[in-house]
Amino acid sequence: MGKYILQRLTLMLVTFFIITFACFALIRMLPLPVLDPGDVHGQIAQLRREAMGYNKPIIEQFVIFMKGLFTRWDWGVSDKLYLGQDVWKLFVDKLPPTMLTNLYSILFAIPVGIILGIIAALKKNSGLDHFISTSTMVFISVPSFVYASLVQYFLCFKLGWFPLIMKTGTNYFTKDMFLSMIPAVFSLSFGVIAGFTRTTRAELTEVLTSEFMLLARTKGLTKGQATVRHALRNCMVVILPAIFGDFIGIMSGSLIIEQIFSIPGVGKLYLNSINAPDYPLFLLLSCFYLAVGLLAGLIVDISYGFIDPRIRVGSKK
């Protein structure tokens, strides 16, 4: 297992390095935003450009960039949106609302999705199963921004239960701030609920028809006991890695949802860096999203080995 983890880590780092270089090279080939030489922040940005070797070949620029990254954790300064400010500090300031919004949605959506999947599997081919399965396909197919529009219209505008957009400020754990996050949380939750409902139903339906379940029933276990002790435990081999992957992904946020509800998070910052354009900020956020995706995949792959002993045994053969 240790050898497998080491191989996956090495592959992840190589992939990260290659894609980072590709993004860096493409970004540095683009025309640079014009700076105002009379502005102090513009002068700072210009000095940083010279220090980063903007007038040198791409390979040399990348070496300078990586050297600054490993020695000083220097991602550069913003040259458009927040002129002259350190992009890493800007990123860290925007991370809390993104993480909290996604964390709340996951904590709400995962239990609901698993429970609905269990109900659908236990009531297989019933009217309730057909209703849950059909609803699941609808919710998976509809984009999240459609949910956001419906939530804003019905819950915020018509009923007036929540504000239309997230409250400003940094008091993230107050009641008013939490209430202002709920519309975005609901919008992010529908797709996650549908995904876990479908996965849980499919896995549990297959396990309930397995031979070992028949053996458990013949030994005297009731249907409920056999389901809890054996069926659900086997389903977790697929469900738990998906949960781990979602928890790793809470840092990434949602580009569209954050824009709709004015959440001052990483997703909105990413879109703004593209529209500006702000290349140092865009490069940092691109690397961040890349790292989150690779790390989520790594955690999911490794978790399979820890959850299911058969995978560890098979890897030794």
Contents of the next structure:
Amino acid sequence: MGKYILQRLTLMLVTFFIITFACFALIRMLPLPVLDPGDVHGQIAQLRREAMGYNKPIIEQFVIFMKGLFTRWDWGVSDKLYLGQDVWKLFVDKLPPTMLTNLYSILFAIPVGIILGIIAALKKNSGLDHFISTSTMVFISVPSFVYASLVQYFLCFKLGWFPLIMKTGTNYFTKDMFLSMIPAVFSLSFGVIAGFTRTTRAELTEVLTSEFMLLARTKGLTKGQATVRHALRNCMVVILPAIFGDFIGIMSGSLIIEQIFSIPGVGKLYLNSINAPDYPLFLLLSCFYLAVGLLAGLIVDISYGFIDPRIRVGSKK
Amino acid sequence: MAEKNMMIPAEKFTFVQKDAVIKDKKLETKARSYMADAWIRFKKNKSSVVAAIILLILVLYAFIVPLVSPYKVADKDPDKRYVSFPPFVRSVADQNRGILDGAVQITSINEVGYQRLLAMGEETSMNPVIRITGMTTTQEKQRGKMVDVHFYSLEVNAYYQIGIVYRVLSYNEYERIQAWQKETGIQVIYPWVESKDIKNIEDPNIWYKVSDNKGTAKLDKQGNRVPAYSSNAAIEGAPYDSIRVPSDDGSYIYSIHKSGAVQVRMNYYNYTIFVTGHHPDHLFGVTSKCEDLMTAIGVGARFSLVFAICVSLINLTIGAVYGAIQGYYGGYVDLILDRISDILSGLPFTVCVVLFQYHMAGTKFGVIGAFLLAFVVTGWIGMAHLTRRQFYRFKGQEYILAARTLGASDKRLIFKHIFPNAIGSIITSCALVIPSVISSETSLTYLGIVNVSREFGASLGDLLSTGQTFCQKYPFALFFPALYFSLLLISFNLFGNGLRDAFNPSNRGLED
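Next block, the form predicted together with its partner chain, ref. the form predicted alone:
Once more the chain from above appears, this time first in line as the rest of the complex follows.
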């Protein structure tokens, strides 16, 4: 197992560096806006660019960048959106709203999703199951921004239960703030609920028909005991890694949902940095998304090994 | 030569069992091909069949509506006044059924404003007021005594509400409109009203005598409005010889001089008929960019569908070849190719799209070319995995060994023996790739990261995002694109699932 983790970790790091380098090179190859040499800000920007290594070969620039990164954790400064500010600080400031909305949404969505999946599997082929499966199908097919718009229109505008957009400010733990996050949390949840419902239902229906369930019943367990102790535990092999993956994913957030509900989070920052364009900010956030994606994948794969003994044995070959 | 010598003459062969009785009976059932079997299984799945029908309708919509619609997506009304107007069809609106009547809500309209709307209806015979939805009365002090002041909430026809507008016409156009009026009997140009006759109000919709500069109508003894049309021939722009209003005794003037042209009061609704040749009927309403929503959805959906199919085909080809090489050769080749695809699959899709847009949107590839390439960079990986798995499944089987023993080349084994077996599952997975491409393409156009509309006229993402921005005021602008888009994705997914189950007998009963 240790060797396997090490292997995966190395691969992940290699992947991270290759893609970061590719992104870095592609960004540095883009033409920069022309500066006004008479202007003080222009002169400062020109000096900063020279310090960053522009006009030198890409490899050399990358070395300078990496050196700054490892010695001072220096990701550069924003050159358009937030002129001269440290992009890392900007990014860290935007993390809490994103993480909170995502955290709320998965804390709400995962239990609901699993419970719905269990209900659907236990009552297979009943009206309830058809209803749950159909809605799951709908929510998986349709991207979140469609129903986010509908949530905003009906819950926030027509019924007026929640504010239209998230409250501004940095007091993230007040009641008003929580209330203003709910529409976004809702919109984020639908997809997660649908995903968990589908996985749970598919796994559980398969496990419920297997022979060891019959054995469990014949040895005297009630249906409830057999389901909870045997069937559900087997389902967890698939569900738990997905939960771990989602918990890593809370950092990344959703570009669209943050846009619709004006959440001052990472997604919004990313979108702004793309449209500006603000290259240092874009580079940092791209690396961040890359890291989150890779990490989530790694955690999911490794947790499979920890949870499922069959996979653990397989990895030793 | 040696081979020829080894040949055995045909007549030396005899059948061993020539006269023997063959005991086993031939199968009496009809043989059923793979396709026929899949078709039967697909038909059994009712939801997939329904989805397939809906999908067909939606696809036909996307390809037919832009062709048959009287509007092109770039068509706008002459002055771009129809901004986010609700659904309206003249023939239905006149029946007063409460649908397709172009209704918008307006509030806080005072008595004078309300009378003005009614007067517009009187002059143009297109009454903008559909119904009064509410009225508030407040007391206000006027000239020392308290009077009731009414404020109305109204539902008005947005298209009729524009009423009369001022417009400067060239002599030529002025003549053409007159000729057209005679021909069709639809009146565009209305008699001129001098603003000095109506207390210097600059409002083209006030055509009656007023008693103050707020526009309160001065009524005659029967309680009717009195026309304030000008008959001052000194300021007449050009002679008028066409339909006249009923009250006209031939002295009213219909235009005034305006720097080498004429200025007229014209009925904007009828003018759009003159310009476009048809009523401004918009079944789904008008977008915030004055486009016909129905056509725009069609054009956007057509782009999405064609784009998604192109992406899927390219990815299918690359993925199949890559996966085939991986799966067939195995060993180090597989390991190296697998690492390459592993690394590529780590690349976040948004980053990839943005980088391609930055670099290539301005070059000859254009926005759409760059977008397509971004999809191709990582899109083929899933297909490669699938093909690789299929190859591992088939390459160890006996018939491959047999073919190899007979001297078949690698190329022949891959393309003639293994690939046809794997093709079923590859193609059906394509049916599920298309909706996912549509969905991510739309997300990116929605966010405005990729601007497809500029090159292609419209995109579903743009329609959805503008619809979302204005959804509180104009819910229809969100509703129609969202409905189309959701139905498209749901039916595509259901259809794809049905197809996958139908082509994969071992999957039967497991999938929902």
